[in-house]
Amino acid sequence: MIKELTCINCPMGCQLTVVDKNDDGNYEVTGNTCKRGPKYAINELTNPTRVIPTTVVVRNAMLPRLPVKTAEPIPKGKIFDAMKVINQVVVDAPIKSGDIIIENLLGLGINVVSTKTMAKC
C-alpha cells in the first residue's frame, strides 16, 4: 500500500509518502523535514483525529455566538456526532476562555472549552 499526504504539524506541509510494503502495519515514511511528519503520516492513516473549532450560541452578550474547540483531538469518525451536541448548546454571559462548555463530550472523555471570553451586557 502507497498512500500520499500532506502534513499537517507545521507550516512547511510536507507532502509526505507512506509505504506499507507488507500490509503488515510497519509503515515507512518519506518526505517529512521535521520529526513530526512520520508520526503525523501513521496516525492518519491508523486513527485520524481533529481538533473541531465551532461556535454555540451565547445570550446576554455583545455578540451572538462564543466561539469554541476541543480541548484535544477527537476521532474524526466521531466529528458529525460531536456536532450535533454541540449545535444544541446554549451558555450565557460571562464566559472566560478556556471555561468548560460541555464535559467529557460523547464520553471520550474530552471536554468543549471557550475560546474567548465574553463579558455580560
Given for the second form:
Amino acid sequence: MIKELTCINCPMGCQLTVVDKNDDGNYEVTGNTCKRGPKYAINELTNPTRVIPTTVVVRNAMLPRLPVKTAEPIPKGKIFDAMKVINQVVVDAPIKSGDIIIENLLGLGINVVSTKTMAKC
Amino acid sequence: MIYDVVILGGGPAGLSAAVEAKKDGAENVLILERDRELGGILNQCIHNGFGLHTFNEELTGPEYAERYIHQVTDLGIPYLLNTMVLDLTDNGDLKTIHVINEEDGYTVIQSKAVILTMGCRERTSGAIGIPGYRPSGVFTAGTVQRYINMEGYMPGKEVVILGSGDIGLIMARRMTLEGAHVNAVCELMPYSNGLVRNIVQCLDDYDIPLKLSHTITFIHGKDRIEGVSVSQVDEKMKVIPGTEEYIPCDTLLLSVGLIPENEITRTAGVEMDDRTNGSVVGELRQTSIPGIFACGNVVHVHDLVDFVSEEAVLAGKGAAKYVKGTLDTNVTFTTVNGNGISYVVPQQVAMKNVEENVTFYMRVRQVFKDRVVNAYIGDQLVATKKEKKLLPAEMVNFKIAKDVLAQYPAGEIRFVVEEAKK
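The form predicted in complex with the partner chain is what I need now, so please give it after the form predicted on its own.
Then the entire complex follows, led off by the chain already shown.
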C-alpha cells in the first residue's frame, strides 16, 4: 500500500508518502521535514484526529459567544457528535482562557476548554 | 503630553510593535484601537494553527492575541479602545494624530513616532462585479466569521463560497460544523489561493468540492439569494460557454482577496507601492516619512500571523531607534521583483540598521515546482533558496546574512525564480 498525504501540522504542508510494503502496519514515511510528519501520517491512516475549535453561548459578557476548543485532537468520526454536545452548553462570564468548559467530552477523556478570557459585564 | 510612539491599531501587528518599542527604550507608548477590545482580527479567528513559529505550539487566534495582550499590560503600555483615528499629519519632528471616541470626543495626540498597523480589509462583491441582482445573503467570508464566532448569528444553511482564500476555506469548515451544507468552493485560478493544509483539513475532511478554474457568472434571487450560476473558465480566465451549472443556495461567501487599509497612510503623504498596495518600507519598516513606520497586513497581506508579529518587531525596533536618534537614513540597497516574483518587502535596506540578517518577504506570480529563488546584486548571485513548491498563496521568506550583503557597497537586490542547477 502506498498513500500520498499533505501534512497539516503546520503551514509548510509537506507532501508525505506512506509506504506499507507488506500491509502489516509497518509504515515508512518520507517527504516530511520534521518529526511531526511521520506521527501525523501514521495517525491519519490508523486513527485520524482533529482539534475542534468552536464556540459556546456565554451570558453576561461583552459578546454572546465564547470561543472554545478540544484540549486534544478527537477522532474525526466523533466531530459531529462532539458539536451536538458543545452546542448545548451555556456558561456565565467571567471566564478565563484555559478554563474547562466540558469535562471528558463524549467519554473520550478529553476536555473542552475556553480559548478566551471574557470579563463579566 | 507628547508620546514617543503611537500605534494605530491594536491587532497582532500593533501589539507586537508596541511591546518591542517599549522594550527597546521608547518610554511613552500608546495604542489606539477602534474596536471594543485589543487583538484585532485574531478575536474572530477562533480556529487553531496560530503560533507554530512564534511559540512552537498550536494556538487559536484569541489565545495568540492574549499572549501579546498580556505582554502589553505587563509592560504597562496604555491603550485607548473604541477610538477611531481620523487623520495623521506629519509636522517634521512631531506627528499629529486626530482621534475621536465617545468618552473624550475629538482629541489631538502628538507623537515623535507613529507605527501604522491598521491591517487590511476584504474585497467585497462590488469590487468583483458579479452580474445579477443585489439580494441579501451575499457576505464577505470575514464578516460571516465575525457573525458566527463572535455575535452568534448563523447567516444561512445552503452555502456557496467564491474564492479559495484561507478565510473562505476556514469558513467552509466552520459553517459545516454548525450544520450548514457547503455546496462548493469556486476558484477562478487553476490553483488555490489558500494554504494546502486548509484545503485538506477544511474541504477534504468534509468532502466539500473545490472547483478550480470556476467562477460565478450570475447571482439569482431578488430579495434573498436563491442560487448561483457557476461556469468553468479557460486559461485566459474567460468563461467557457456551455459549462454553466446552477447551484441553489441561500448564502454566498466571498473570499476574493484582502486590501491593506491605507487611507490614513495615503493622506499623510507616505510613498506607496502599487505592487503591495502598502507603503514602501525599509528594513526596520520605516516609510518615506521619517518617524512613520508601518508593519503587518497594512504593508502587505501576510498568510501567517507569526510573520506579522515578526515584522512588527522590526517596526518597534525602528521606532525606538528613531526616537533615540540612532536610526540611520542612508539607503544602501533597493529591492526589485524580477522574473516570477510579484513583490518584495522591504523595498529598501539601510545596512547600518541591520543587526544580523535581513528577511525579505516575497510572493511568486504562479505555481512553480523544484525551483530556486535567487538574489542578485548586479550580475553577482548573492544568495539562493531552494523550494520544492512555490505557490502564490504561500509567502516566501528569504533570509540573507548581513555579512553577505556587506560585501557589496550599494545597488539593487533583484529576486528571481530560476531553474535549479544540477
